[in-house]
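The data below hold one chain only, encoded as structure tokens and taken in the form predicted on its own.
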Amino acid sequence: MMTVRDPRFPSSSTTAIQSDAAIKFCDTTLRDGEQAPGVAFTAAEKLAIAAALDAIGVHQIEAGIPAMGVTERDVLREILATDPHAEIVGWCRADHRDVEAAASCGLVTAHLTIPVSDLHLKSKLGRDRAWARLRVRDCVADATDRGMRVSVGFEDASRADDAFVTDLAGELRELGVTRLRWADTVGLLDPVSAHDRLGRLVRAVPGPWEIHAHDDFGLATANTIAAVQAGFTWVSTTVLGLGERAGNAPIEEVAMALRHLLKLPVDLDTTSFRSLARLVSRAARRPLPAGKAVVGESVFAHESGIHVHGILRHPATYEPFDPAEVGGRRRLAIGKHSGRASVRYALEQYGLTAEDDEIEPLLERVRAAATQHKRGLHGRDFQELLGRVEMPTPRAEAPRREEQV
């Protein structure tokens, strides 16, 4: 056993996690991700994204909502027909019609969702807790009678009464529900209180729990990590955090945080994260920010003189992990904040050298040009700054440790 501890929490509140047990990923890009305003995947895009998620080793793909209609059910059937390694699940309300729709697709796994906060039950549905308890129990029985594996999601659990959630969870475990999803539906959870709160839940109702965090306050990844520290063994994610409003916990952030911050095994092919991000970005018609954590084009780019100096000596000085681990590469940029080491290195890539007394004036010209052009400098820019008619071709051999200019 391994205990994952955070220095903010007393040792009495830590939870033991099997060090050899990888956290399981249920990716909901094709369901919650597509619910983002203005996002509508074609059938071909859904198939491509499902195949890419399956290829990286996602354990379960929440591939759509069967009750949406014939077109959605047809796509679900097509995904199932590819015989993926990942388990394919349909998202359903706690409604017998939704269960029937899921079964008609040939799905053998269904996720049923029921609101558990009084706010949702009363304001949205005009119902109470007794109704929710009866409704979800009946739908679970309906699905299991059809031979389906069933997980249940507690919508708006972060604003629900914990005692009610605990009691309902215990009842559903007894009915054979395979996994329970705790949803922070509008991102109100914070990672410090989450650790103790969710830890109590896991201890009260042992078994597989999944965290489904939203990013309304920018805490989806932090809350997901806190849930794992509390004993949750499944995480709900989307590629790039795509989802309703501010989105969900991004699969790329959660996976790398689990691996490098909690030192837990992650059995996903993280080297494909960059290509997966581009695929989903194109399909969603959402730009991929250059500074997006883990997969942005600029997250392994270095311009500051002191940073480049450190990187050239040892990449770990300014990188938390090797860019190749997520399908990226290191890039050393020349710009306003470059230093002498940066300029020397850039010149070397073109087979050029400069005397010591030439570096400082050249650096000043580099900074002035970068400020004027509002961008980094490249080979043609060096040609102009040096006053050379022709520039040598950059060295064909790739720079060591993937360093790029």
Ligand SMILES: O=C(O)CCC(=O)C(=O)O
The other form holds:
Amino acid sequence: MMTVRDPRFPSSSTTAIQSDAAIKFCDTTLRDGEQAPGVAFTAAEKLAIAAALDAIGVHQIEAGIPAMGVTERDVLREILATDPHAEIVGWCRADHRDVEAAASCGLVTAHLTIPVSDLHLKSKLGRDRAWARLRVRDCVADATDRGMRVSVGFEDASRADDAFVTDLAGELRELGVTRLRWADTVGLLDPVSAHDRLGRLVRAVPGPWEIHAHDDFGLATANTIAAVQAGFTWVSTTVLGLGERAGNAPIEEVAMALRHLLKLPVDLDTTSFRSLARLVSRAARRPLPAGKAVVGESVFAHESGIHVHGILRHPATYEPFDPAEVGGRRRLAIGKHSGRASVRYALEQYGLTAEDDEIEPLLERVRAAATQHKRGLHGRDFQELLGRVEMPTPRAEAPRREEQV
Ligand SMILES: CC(=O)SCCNC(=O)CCNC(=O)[C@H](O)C(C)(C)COP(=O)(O)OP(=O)(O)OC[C@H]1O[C@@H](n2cnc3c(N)ncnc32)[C@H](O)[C@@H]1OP(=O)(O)O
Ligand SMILES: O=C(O)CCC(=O)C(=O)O
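Output block for the form predicted together with this ligand, input the form predicted on its own:
Every chain and every other molecule in the complex is listed next, the one we just looked at coming first.
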């Protein structure tokens, strides 16, 4: 593996845009993220993740569930004591005990959730829409009377009656609710209907609206982007998409898609995305897949001959943005799919040049070795192959260091 740097991509420091119009992030790695089965952060891990999210400039951190008990409340207090720039939020049911628990940790912001689909209201809670309306209004009043800022989440909104959600949203806005969260709780939304339905909602009840998308059909990022296109100004995300079942919309995917696909300002320090991903992956005891979009180890690695040939001429041919923008680096791999340009480039790293007819036999050996090892070649593998073929004469200049795959 070798690193290629190219000045044709702007550095991330010049692309971070500060703007009032930037989409706001409410990161829920410490709440929905930790709800992923088997994930249990220690207090130290929660503090470290909160600090890292704060450092990248996340606007709100949904840091836990006060109703879970003393330990959770203690951690929430500790996070608040670090005096973060981000607003720290406690997730609550529409239940006075939850509001009390949130207030008792010194939280000034509470997020209250009310299920809005008939399925959830009837089958889960044995209740109806009228109950939901009264209950959430009552709890909002409780929290605001305590001087708290309140946002409300509509659980299972994607399976709810849009007319009911619209009416309830209008009422809650009049009660002073700061933001409304529309939750696709079981990930049933698709981007086209999301754009249609959520656009109508925003036109009926002005925001701020937040989208909370789940990834059961692999559409959480797409649906989040569609919601923003429809006029939502807040996104609910988690690092690596960690969360219930298939997870949530990953912060790293949403941020980069907003910036590069929608050309919207994103005022997060995206250069820390890779280190943030590693931190959460370790704390969650979940390996970070090599091909994970934006932050995976191999997402800026190129092996295929045609791609390396292109990248060497202009990195944008096969990269959507500069890897440095997310704390990554470009790497060229030598492997089964390498072509002459790759091998020629690799040889150059050792101060060697070669004609095509000299490269062909080497390429054959590269393919055989990669197939045998079932991986790309490390620097030492390549050097070993060089030793076994009749190699061209070294050039005068000193060899450059090669990085390993
Ligand atoms: C879609 C989501 O992600 S929602 C968030 C889900 N997150 C979690 O559940 C993680 C943390 N949860 C917990 O620690 C516990 O479930 C607690 C502390 C919240 C509640 O624990 P328990 O009192 O033992 O209740 P249990 O978990 O068995 O059942 C949930 C209770 O919440 C009630 N409930 C569920 N959602 C809501 C809501 N939005 N508003 C009001 N009450 C609700 C249910 O009716 C049930 O109450 P009941 O036992 O009086 O019928
Ligand atoms: O805050 C909310 O209402 C969303 C709760 C949630 O995590 C979900 O519905 O998936």
